[in-house]
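In the form predicted alone, a lone chain appears below as structure tokens.
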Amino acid sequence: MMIDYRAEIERMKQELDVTVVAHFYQRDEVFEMADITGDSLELARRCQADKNPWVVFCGVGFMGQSVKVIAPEKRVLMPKIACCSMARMIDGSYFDDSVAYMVERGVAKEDILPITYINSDATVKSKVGEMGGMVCTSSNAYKIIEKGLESGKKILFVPDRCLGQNFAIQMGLKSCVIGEGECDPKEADVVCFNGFCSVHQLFTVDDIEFYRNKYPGITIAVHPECDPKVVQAADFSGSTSQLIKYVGELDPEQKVAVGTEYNLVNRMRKENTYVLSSTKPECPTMNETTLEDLYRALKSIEDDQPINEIVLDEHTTKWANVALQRMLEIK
């Protein structure tokens, strides 16, 4: 017998004390079933404020963890525990190695202030919290780095080298990337871990030149996870939410090419909006979750046999929450 997944999902959403949330990068069929949509931090904060005890989170692993860290009393399930490739590039041991790299080159551990992009595992956030550091997002990284520099310490920025470099350039700071050329932490203000987003690496300066030649006067808007050369060649750079706002406020006749994930760009505007790539820049892990997966996660709650539940130990939750709260306290 064929199951009508949409109808069953709607039924269980009505009958169960559950909230379905979906990140902007989810495929349309899943995105359309969500009660709450947004970027990673916005989703975590809105889940915290939500009254339902159950959350089914359609996204990638670190996002579900963020909900559990901010609201440990919630039961958080994921239809698919998909792993963000950037978040997987760093774990606790790689973080420790990065700190050791700086110490071995003359920077005392107490003179290091770590900042981790929210696109990281809870264990990394926890280690950052224990060292007095903070979490940041792509929308507030400038403000967080600026605050961090007030300490007089060297910034260790993990895991996205592009985000760290782009904001260092914007702020007139010196940066270097561990493992990429000569990286002397004593000479840099911001020392970056060598991680990146596989999707945002697809966009190139050649792509920008192609669109500028094909459509004179076109606007180029990109995410700061793109390579610094791409960000510098663009007209605008901003987080997911900032890109949505920027593109939405353009004159409808203004052509714009956007350098970020395909599903999001495809929902921005139906006219005069292009994806800044010759290939389809879909995040493979964000696109893993299907309607059937969402149905099965909800059915597991109904059957009292929850699947794919996010579970974190007390120590990790405590210190990851400290790192997140330090960010939230900065206005």
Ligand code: 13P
The other form holds:
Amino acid sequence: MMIDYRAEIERMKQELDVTVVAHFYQRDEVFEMADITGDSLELARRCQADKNPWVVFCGVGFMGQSVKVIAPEKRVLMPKIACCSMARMIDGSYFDDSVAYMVERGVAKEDILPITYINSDATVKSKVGEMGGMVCTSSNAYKIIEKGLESGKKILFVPDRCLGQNFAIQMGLKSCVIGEGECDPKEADVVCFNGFCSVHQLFTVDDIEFYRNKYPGITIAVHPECDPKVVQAADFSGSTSQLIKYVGELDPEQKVAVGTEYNLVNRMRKENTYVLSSTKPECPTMNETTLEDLYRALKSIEDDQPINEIVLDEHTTKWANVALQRMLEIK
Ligand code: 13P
Ligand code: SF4
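Alternate state requested, the form predicted together with 1,3-dihydroxyacetonephosphate (13P) (shown: the form predicted alone):
Every chain and every other molecule in the complex is listed next, the one we just looked at coming first.
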């Protein structure tokens, strides 16, 4: 017998004490089923405030982990254990190597303040928390780096070299990337790990020139995970929520090309909106979750046999939470 996944998901959402959460990059059919949607910061804040004991998180691993860290009493399931490729570029030992890189080049460990982009594993967040550091997202990185600088320390920014450099440029700070040319931590204010998002690397300055030539007067809006050259050449950069707001407030006749994940751009206003790439910029891991997976995750709660549950050890949870709470306290 064919299962009507939509109807079954709706039924279980009514009957179980569960909140379904989805990031903007999820497939439409999954996204439409969610009780909570938002950018990474909004998802973290809203999940913390949510009362239900069960969370089914449609997104990538670090997002579900963040809910578990912030609210350890909750049971958090992922319909698919999908991992953000950028988050996988750094683990605890690469983090330690980055600290050692700075120390070997003359910066004392006490003078380093680590900031990790939320797109990182809980073990990295935990190490950052233990060193007095914080988490940031694409929507609050400016404020978090500004706060970090108040300590008078050097910032070690992991794992996204683009986000770190983009905000350093915006703030008039000196930055360098470990492993890219001469990176002297004594000279730089912000030292970045060499990670990146493969999806956002697809957008190029050539793409921007193509659209500017084709549609003179077009606006270009991109996510700050894009290369600094792309962000510099664009008219606006912001988190997924900030991009939605920016495009939503444009005059309907104003053409705009957007540099972020395909599912989100496709869901923005239909007229006069273009994807800033000649290839479809899909995040493969965000796209792994299907309606059937969501159904199975909810069914597993109903059947009392939860699948794909996020489990973290006490130490990791404690210190990752310290790093996340330091971020959440900054308004
Ligand atoms: P946002 O926090 O802007 O939603 O970004 C998350 C992400 O993974 C972008 O690639
Ligand atoms: Fe990670 Fe990039 Fe996918 Fe965002 S778009 S989840 S940064 S791989």
